[in-house]
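Single chain ahead, written as structure tokens, the form predicted on its own.
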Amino acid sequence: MKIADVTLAQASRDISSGSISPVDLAEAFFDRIDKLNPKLTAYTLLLKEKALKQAEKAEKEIKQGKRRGPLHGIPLSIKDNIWIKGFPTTAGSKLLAGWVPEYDAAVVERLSDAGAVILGKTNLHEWAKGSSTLNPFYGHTKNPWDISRVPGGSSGGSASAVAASLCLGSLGTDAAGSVRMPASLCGTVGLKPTFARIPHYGVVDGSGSWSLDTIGILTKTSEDAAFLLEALAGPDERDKGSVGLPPLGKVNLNHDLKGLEIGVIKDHFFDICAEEVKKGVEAAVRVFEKLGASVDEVKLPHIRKAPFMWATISRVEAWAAHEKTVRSSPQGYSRGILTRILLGQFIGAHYYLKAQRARAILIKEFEDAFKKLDFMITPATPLPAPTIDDHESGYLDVDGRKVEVGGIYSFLARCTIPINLTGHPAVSTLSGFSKQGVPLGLQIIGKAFQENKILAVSHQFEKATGYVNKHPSL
């Protein structure tokens, strides 16, 4: 078997049928982890000896004809903002590198259930709160695909490890489209579902912000996303905001795409995009159309306020998770991450209520098109993943035009806010290929709580162009 070729549907078939053995698989990716991992920093931390563990219980329950479900015996990774208990969870903060949690988020506890094999933990950046996951205290985290381009943030450990095959899926969080983003500049299968439909609890707090941020899947294809939706869906009694939502049921990803509508959102979008990107948002639009789904322009009148929401309300959110600990220990940040924390302590609270007023406008607008629409796309990023070195000089190019990394946003982040904001689920998924030969990511999103049908048609997309079957090369 090559590792590198493997997805999770495939493996756990295998699984099942006995032709791969959970031990083996997981020695086979802690053997890849050991190749791999000095030179592109995915993960902080390896669970080796609890991970054998869970293996050897998972062989040894399914040979007993006890199979748990799809991800019994699967090898998966956690993004270093999400408790493990017993473990440290650093957020990628120096301030937290002692802490050790003393219960499992409760994505944790149900990957326990499931019988999932949990590799170790995976680089961020700092506080999850940045677009390169260039981190000063723990490494630099690079591209799978070009060592010497970022990975995108703040999930880039998580994405650079699926992307390599060092896992075959893993968890992130997203609060501006730190699941959806390094998707895209890596090349993976990136999705945030709807806002609360995966229970927060056990995120390490002041890491996202609390009304934009979800628990996120990253895995190499849609198809993968499925069989780890399933088994963390649902209401949770110590996340209050997921209580009383819609049940998931099974993911049927068989859909049949002709006659559906399809909305592009060029407005804000394409403002400040590689033409590159542009053209893979086209090329898109023809394989839908192919596939038997309308596609047509869609105006939304104020998705170009869309960052100005965003960031007045993450920066106010920020500042309040933040303020005890800048105070007391300022030292303990990096100069970016401390001046980011510190503008919410000038935005008054006047501000923040009218970005939330705003921000209700917004939603409004997308649920009013997606009464004459299935699905809206965008592209995921505006540009492909940018080098280590265009990134730390503070400006990125965009086909000549010079733009900064972030002024009161992060600009890869730009074409994922929105949907933060509106807090609809959305996919990221590879779409082709740069000239320099890095993913392209189209982002898919769908009505509130239907994770299943955006879910399938990303799938349909992925068998109509195969790109999620190219793997870089290391």
Contents of the next structure:
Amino acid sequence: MKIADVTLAQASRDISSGSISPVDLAEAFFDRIDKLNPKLTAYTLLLKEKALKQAEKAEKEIKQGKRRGPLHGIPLSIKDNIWIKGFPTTAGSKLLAGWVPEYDAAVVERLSDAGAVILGKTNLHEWAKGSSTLNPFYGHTKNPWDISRVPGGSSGGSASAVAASLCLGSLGTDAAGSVRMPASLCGTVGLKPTFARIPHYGVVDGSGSWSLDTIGILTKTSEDAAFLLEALAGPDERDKGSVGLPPLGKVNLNHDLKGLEIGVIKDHFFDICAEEVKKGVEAAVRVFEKLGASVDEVKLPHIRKAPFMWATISRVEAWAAHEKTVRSSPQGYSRGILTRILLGQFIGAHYYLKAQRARAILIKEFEDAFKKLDFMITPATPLPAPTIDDHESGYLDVDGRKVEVGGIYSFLARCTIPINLTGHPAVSTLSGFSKQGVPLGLQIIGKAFQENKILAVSHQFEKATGYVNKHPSL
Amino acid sequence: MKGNLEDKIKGIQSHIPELNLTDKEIKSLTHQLELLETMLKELDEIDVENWEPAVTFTRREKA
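What does the same protein look like in the form predicted in complex with the partner chain, given that the last one was the form predicted on its own?
Now the full complex is given, and it begins with the chain already shown.
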């Protein structure tokens, strides 16, 4: 088994057949982490002792014929704003340095129950509020395809770890695209399920955004994401929003695409977007047509207002979550994050309410579109991964047009934030590579609670194109 | 938003004296506040009372 290329699905089959042991697998990943993490800063904390104990336990149980399922013995990582009992959890903030949660997050409990091996915690943008994962306190995470480039954020450590094969899957959080956007920039698959599909209990308060944030999954393929989703989805009484939702059902990746109706949304998504990204989406359309789907261009009248709705809601929610701490310990924040949070105090309640009412209109428009369409596609990011230098300059170049990295919203999250507003499930997968050889991302959006269908669609697309089989050379 | 941008920044500094904003940060914050005003104007333009569902589709001809 070549660690750089192995997928979660393949490792699971190999563990099941006995051709590799969970302990050998975990050790091989730790060797690779030791070699590559100093270059990438994907992990900020390794849980070697605990992970090897989990692997030994898995190995013993599997030998005794007590295999728990496809994640048994599989090495994974967790974004460092998700609690793991007894280990520091920072949310990328200096303020939380040394804080140790007393409980596992619901998702960590579920992974433990499934017999997964958690290798460590991954780096993130401070408080999960940014698009670069250039963290002033815990280091700058690099993009494995080109270490002079950002991995995206805020789950940049998770995306970098998966792309560099420093784990077989990772959990992130996504309030603006923080799973899908770094997935797009690092060339992995990133799944944001329907809002509350995966229980949120155990995500650090103030990271992400109260009404926009969802736990998501980063893997090398959509098939791998399906294994994780099946283990993680479902209600938890500690997250009331997750209770009473329609069940996930079996994920059938071999779902036929013949006769499906796809909508391409160009308004907003193509307005400020690199030509090579647009070409990637247009090429994807042709692939879907070959697979038997029909394609419409769909126009959603309020889509261009989505960034303003999102920014209003997220800024008010950030100020509400952080006001007390900002007043008592402003020096605990980086200056950039601090000034962004401070701005929320100038947005009145009536604007917050208006943004939420406008959001309801946008949701209705998506629901109306889904009366005709089976799924919709857009770019996942408007650009391939920019360089760290460009990102730090505060401006990015889109085919000669200068745009701000972080104006009203993070520019790199331009294509993902509308789907945080609507709450629909969406997956980012590769639509090709840029002229510089870094990945381009495609976003596939599905009907609410139909993660199984979008994963099937992205799986079929990945099989047809093979882009996910290409990995960075490190 | 009420008041001018300078008053707002002074307000922030007086509420959080430890902040000690530099000139560069004040300039950045002023720019951010201008963007915020733009954002709220954009929101003002949305008529949340009177809107009609108007999603449209155009079938793409296969190449």
